[in-house]
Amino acid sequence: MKTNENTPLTKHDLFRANWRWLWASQLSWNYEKMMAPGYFYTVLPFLRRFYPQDDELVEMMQMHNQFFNTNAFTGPFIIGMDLAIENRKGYAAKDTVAGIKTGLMGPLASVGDTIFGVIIPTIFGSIGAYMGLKGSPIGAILWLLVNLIIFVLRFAILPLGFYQGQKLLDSAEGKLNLVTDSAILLGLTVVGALIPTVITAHVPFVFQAGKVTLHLQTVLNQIMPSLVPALLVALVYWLLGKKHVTATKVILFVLVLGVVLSYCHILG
């Protein structure tokens, strides 16, 4: 009787696979398939050394061609889970491997997509461009310095996803939202922080009765520090809110907004 167990992936194999997946995952993204090209990619040397048969080897291929879409930085962790169950059974897992792969995507994504996507930018982001308005590229490197940190780690997640399969994510869950939810936290705490130092608005208007002048910014001070920042951010974020308002049309009206504001002599 004829096995399906093949010779166990080496260190070599995985790190080949992460490789293969940092170049390839996006680069022939597109609007049918999104990420299938990259993934197809990643586990073909794989898919041709496990299905020596012609006939299965096809079969695969055209399952790891379907839809897949998830987060670059997490992504990975799925393909270790494939690979070692691809590993173990072959042909017979094709099933199992179709619907880990559908069934990952979605919360792998979104845990990569909210720490890699918006958390860490939202951090180094806000510290570099605070420190480069006032002319320093420290803050920029910084980043720089913490995007080739992340780089390295990116090759640590898919031999995670090897060694420890589905358990740890299921296990691992609870854990990972208590972290997110606090980096969410600090998020927050930088963004509150950005509001006042990063927007540029101040008021010229001057009311003159008599022999009195009155600058309106100084009155606008005494209410609170940076008040016209923080209205400017609540009436954007009131707006993002209602039907039909994107990101694209609401930079389009914040644009229109200061030309006019500045024709009117409110803002200067």
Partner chain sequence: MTTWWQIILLSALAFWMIIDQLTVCWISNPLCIGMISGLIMGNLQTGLIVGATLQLMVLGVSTYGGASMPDFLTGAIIGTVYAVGANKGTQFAIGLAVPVGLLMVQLDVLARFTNTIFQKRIDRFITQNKPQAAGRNAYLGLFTWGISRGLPVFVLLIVGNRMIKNVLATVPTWLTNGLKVSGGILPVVGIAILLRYLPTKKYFSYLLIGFIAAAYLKLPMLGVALLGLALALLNYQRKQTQSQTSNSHNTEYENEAGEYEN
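Positions refer to the first chain, counted from 1. These figures come from a predicted structure and were not determined experimentally. Superpose the two forms; the largest set of C-alphas matching within 1.5 Å is the rigid core. First, how it differs from the form predicted alone.
Met34: CA moves less than 2 Å between these two forms after rigid-core fitting. With the core held fixed, the Cα of Thr96 is displaced between these two forms by less than 2 Å.
Once the rigid core is overlaid between these two forms, Pro107 does not reach a Cα shift of 2 Å, moving by less than that.
Since we've got the form predicted in complex with its partner chain here, give me the form predicted alone too.
Just the single chain follows, nothing else.
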């Protein structure tokens, strides 16, 4: 695989990416693409450096502007790996980068939400609040100090991802297609596992004929558990991918479809 002839990124470049992610990761959050605009804003200066040809630049910009959502604290790890791979491989790594983003954003979201969203606020917030109720200002100082430490440490996550991305390329030189297929497979596995846990669609319809009672949901479960959520995701994927319907229109369509089917006692 041909190596991209880009100037190696410096610590200043990584700090710049960290700084842009710090401001943009949540500021541009929206219900259609979630953190994608923030991610795109973070890597945009580097894309212009990596891809001097307009056609490649436009394609990579479109790829990076697709749906992306993870924890704001652990997200820079993915950005670091992305920059390392694109800096070395360029346009040839398009599928690899897309697969890594899809495959890692879910697991890193779980880790980040657990540590930074639950464990740390619960422990140090409780201690600080208790000390504050007792009239001690140390509780407030402790809370501010913990957040300052987290703020500093988050700037080390992106370089860590960058160096891990470099190690991945060094250890898998000439095997980028294998890395790409593995990343895409991981992403599909994560998305597939999320379907039955995130989407709930129950069919309450009951067929009765004499003494025979047939629960449709039971029959569907025997065919395949979570069949209805899987079909719903397939429908949405078909609308987005084949019919090029916008995400906003798909959301409205699903809302109307859910209300209608619920009113007809088909879905519950």
